[in-house]
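Next comes just one chain, in structure tokens: the form predicted on its own.
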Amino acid sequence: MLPPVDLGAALRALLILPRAEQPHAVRALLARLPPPAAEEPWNTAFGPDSLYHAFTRCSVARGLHGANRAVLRPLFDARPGFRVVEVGGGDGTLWAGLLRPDDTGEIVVVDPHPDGAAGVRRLAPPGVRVHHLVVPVQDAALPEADAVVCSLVLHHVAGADAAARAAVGLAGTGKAEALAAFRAAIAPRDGRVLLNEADVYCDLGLAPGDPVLTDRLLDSYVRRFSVSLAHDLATRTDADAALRARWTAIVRDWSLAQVGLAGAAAYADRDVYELDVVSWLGLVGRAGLTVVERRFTDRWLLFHQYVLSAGA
């Protein structure tokens, strides 16, 4: 049995190393962390004991969901019978504490996972209908909506647009086409798009094996996200032993493991294709969207919220 690891101390020791030495230190830390009790690939389970649900309880996720609720609740109050498109339903955490018993409206969940709308359905009051489009966002025909909420989904879509994808041998559409579809959905109702993504660039402009790609993934998943979870482990008194074990598993299986994917042989073998704030601002402008407001939603300056309108 591996001895217990003080994750906060291990990360502090890792991050004072020269940047060129940090990838090796990540691999060494991975080897020291206890193996998972059961294999759970990310985004494959959404129940109360899942890694995904544990993620929704960490501080950076709570900040993200709280920021989205603060925008959506006034919109719902002003528009009884609202229609919202949520891209990526997850376990439905966004809707906990947001929906009221007397709300009326419709939520359309776009999620390729067959259980992607189950969590939303459990939380919806009788007057709110829930529909599930079981397709990736790139293939969804979106209805008119008062709001489109897309949190931590588009970073799984490689490339700024179809042309950028084609240049590296990938078919299909990219982020810009998805944003244009969001604009088309909200324009008839003067609605809002709520986009939440991390502030880091690791998209197709960085080739497989590029040391800069490795450093960018380290920046997002280790220097900010893993450090935030280590802080939760050290300070959150509401976390029981089971939740703390799942947070540690997230650091090991999702966060630290992402750094290794920088060396993947092909662009399509990566898991994430992030954009930094400047790149997102350029892309939403190209899609015809206007920034109403934007801000970071956590103290580690990891997740950034963009509230967007269809503009003129």
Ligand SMILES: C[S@@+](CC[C@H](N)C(=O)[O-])C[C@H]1O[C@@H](n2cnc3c(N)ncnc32)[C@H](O)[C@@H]1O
Contents of the next structure:
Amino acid sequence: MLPPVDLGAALRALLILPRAEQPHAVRALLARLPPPAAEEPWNTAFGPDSLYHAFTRCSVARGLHGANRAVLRPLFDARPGFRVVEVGGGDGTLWAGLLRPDDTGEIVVVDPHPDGAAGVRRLAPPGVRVHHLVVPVQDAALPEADAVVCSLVLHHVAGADAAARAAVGLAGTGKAEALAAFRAAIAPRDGRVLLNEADVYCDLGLAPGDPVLTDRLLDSYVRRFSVSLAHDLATRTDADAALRARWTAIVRDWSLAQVGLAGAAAYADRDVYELDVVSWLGLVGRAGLTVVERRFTDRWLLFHQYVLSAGA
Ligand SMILES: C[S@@+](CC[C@H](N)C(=O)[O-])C[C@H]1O[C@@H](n2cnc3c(N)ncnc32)[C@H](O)[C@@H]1O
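Next up, the form predicted in complex with the ligand. The previous block was the form predicted on its own.
Let us now look at the entire complex, which starts with that chain.
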């Protein structure tokens, strides 16, 4: 039986090491943390007991969803009968406290997971219809819309575009083609795209095994995300024992373990393909989208929100 680990103290000890020594310290910390009762890879379960549901209760996720609600609510008020495309539904947390009983409109969820629209379906009032396109965004024909919300999804799509993918032997389209499809969807209605992504570069420009890739993953998943969860564990009085256990499991399985994937043998085996803010700005410009506003949505400067229009 492993002794309990004080996660905050362990992370503090790790983060004062020279950066080149931190990957080894991450592996050592992983070995000290107890394995969870059950494995739950990212994006495989969204029910009330899932790790995903626990993720939506942590501070960085709350900041992100709150910032998206603050943009969407005035849009819904101004446009009764709105149509929103939500790319990647997760557990539907965005919609809690956002939709009102007398709202009318339509939400089109694009998500290859069969439960990807279950959360929003539960929360939608009678006047809001929910459709589910059970396909990845790369394969979806998007309808015109007042808003396209794409929160924490495009980092699952490897590569800036089809050419960047082809260069490393991957077929299909990348992020730029998805952004162009979002622009085409909002242009007829002068709508908005809401994009949320972490500010970190770990896309195909860094080859498997590159120490820079390891350092970038460590930067977002350990120096920012794990630290934010350790802060939640130390300060959030609203979290019961079950939620705290799931946050600890998230640190272990979805955060510290992520650093090990930098050494994966193939480009396709990486779990995430994220971009930093500068790279996103270049890509959204290339897709003909204009930044209306943007900001970090948490105090750890992990997640960035981009509000985009199709206009010049
Ligand atoms: C990290 S969750 C984000 C959920 C939600 N947007 C949020 O901000 O909480 C990612 C979601 O995107 C879905 N997803 C993963 N790859 C996708 C793809 N290529 N196209 C559309 N959805 C995808 C997953 O099934 C999951 O529901």
